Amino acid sequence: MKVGIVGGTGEIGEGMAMRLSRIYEVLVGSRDEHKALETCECCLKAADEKGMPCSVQGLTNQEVVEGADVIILAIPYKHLDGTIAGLHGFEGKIVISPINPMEKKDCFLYVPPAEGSAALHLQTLLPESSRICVAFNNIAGNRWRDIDEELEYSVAVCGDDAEAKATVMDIIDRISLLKSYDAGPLVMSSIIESITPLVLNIARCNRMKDVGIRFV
C-alpha cells in the first residue's frame, strides 16, 4: 500500500514520513518538489543511521494524489481550500484529515467553519466518492519528528466509510505505540478536532510539554 502525504515537508508531514516510510511505501508531496526531495533525504539518512528500512519518494502534491492509495493532508486549515483547488484525482481515495481549525489569542480557540468542522468542510471540496477519515489530530508535531522516542498516544478515528476507517486504524496501530479507537461517523470530527486547542491550553497553562490523549 502506498501512503501519500500532501504537504509532507512541514513539521508534522516530515515526521509522519520518517515513521511511515519504515512500514509503507511513502510518497512525500509538496508544491516545491525540491523540498519534498529534501524531506526524503532526511528520512533516508535517519533510517540509515538506525539500520532500518525506508521507502520514500519525493513528488509534487498532484503526483502524490495520483499515486497513493491513502492520502494524508498534512496542511494547516488556512491552506486547505487553496491546496484542494489545485489538485484532482481524489475519486475513490482514502483521505485522512488531521486538520484542526483554530486560532491563538489569549488562549487557543477552536474556530470551525460553517459546516461544523474542517473534515466536514473538506467533504464539500472533494468528490463524493472520496472516503474521508479524521485521524492523528491530537499529536504534537515535534513528537512525530522525535523518532528516537515512542508515541504512546490514543488516536480517535471517525469516518462514514467502515472499510476506509478500518484501513486507517490498521495504519495507526502499526506506528510506534499508537492505539486507534473508532470514534464513530464523520460528524464526530468537530469533537476530535476541538481536543487539540484543549490540550495546547492545558500544556500552556500548566507548563507541560507535548500533552496528548490516552484512553485507559
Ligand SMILES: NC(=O)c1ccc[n+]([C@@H]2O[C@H](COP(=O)([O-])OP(=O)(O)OC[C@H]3O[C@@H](n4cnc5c(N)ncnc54)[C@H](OP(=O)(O)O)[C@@H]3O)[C@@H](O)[C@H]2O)c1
Given for the second form:
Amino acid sequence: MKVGIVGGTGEIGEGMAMRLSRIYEVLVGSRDEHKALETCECCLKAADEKGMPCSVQGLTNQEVVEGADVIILAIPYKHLDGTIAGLHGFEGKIVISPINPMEKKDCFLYVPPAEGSAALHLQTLLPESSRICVAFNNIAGNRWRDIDEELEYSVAVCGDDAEAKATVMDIIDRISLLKSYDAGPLVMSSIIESITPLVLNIARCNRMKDVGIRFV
Ligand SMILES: NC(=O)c1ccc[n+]([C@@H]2O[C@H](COP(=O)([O-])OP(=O)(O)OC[C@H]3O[C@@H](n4cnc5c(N)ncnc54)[C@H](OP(=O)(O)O)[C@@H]3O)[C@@H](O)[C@H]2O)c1
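For comparison with the form predicted on its own, provide the form predicted together with the named molecule.
What follows is the entire complex, opening with the chain shown before.
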C-alpha cells in the first residue's frame, strides 16, 4: 500500500514519513519537489543509521494524490482550501485529516469553520467518493520526528466509511506503540480536533511537554 503525505515536509509530515517509510511505500509531497527530496534524504539517513528498511519517494503534492492509496493532509488549516483547490484526483481515495483549526491567544482556542470542524469543511471541498477519516490530531509533531522514542498514545479515528476507517486503524496500529480507537462517524471530528488545544493548554499551564491522550 502506498501512503502519501501532502505537506510531507512539515513538522508532522516529516516525522510521519520517517516512521511510515519503514512499514509502507511512502510518497512525500510538497509544493516544491526539492523540499520533498530533502525530507526523503532525512528519512533514508535516519533509517540507514539504524539498519532499518526505508521506502520513500519525493514528489509534488499532485503526484502524491495520483500515486497514493491513502493520503494524509499534513498542512495547516489556513492553507487547506488553497491546497485542495490546486489538486485533483481524490476520487475513491482514503484521505486522513490530522488538521486542527486553532488559534493561539492567551490560551489555545479551537476555532472551527461554519461546518463544525476542519474535516467536515474538507468534505465540502473533496469529491463525494473520497473517504475521509480523522486521525493523528492529538500527537505532538516533535514526537513523530523523535524516532528513537516510542509513540505510546491512543489515536481516536472517526469517519463515515467503515472500510476506510479499518484501513486507517490498521496503519495506526503498526506504528510504534500507537493504539487506534474507533470514535464513530465523521461528525465526531470536532471533538477529536478540539482535544488538541485542550492538551496544549494543559501542557502550558502545568509546565508539561508533549501532552497526549491514552484511553484505558
Ligand atoms: N505540529 C503539530 O504538533 C501537530 C500535531 C497534530 C496535528 N497537527 C496538524 O497537522 C497539520 C500540519 O501541521 P504542521 O505543524 O506539520 O504544519 P507546518 O509544518 O506548518 O506545515 C506543513 C506543510 O504545509 C505546507 N505549506 C506551508 N504553507 C503552505 C501554503 N501557503 N500553501 C500550501 N501548503 C503550505 C508546507 O509544505 P511545502 O512547503 O513543502 O509545500 C509545510 O511543510 C496542521 O493542520 C495541524 O493542525 C499538527
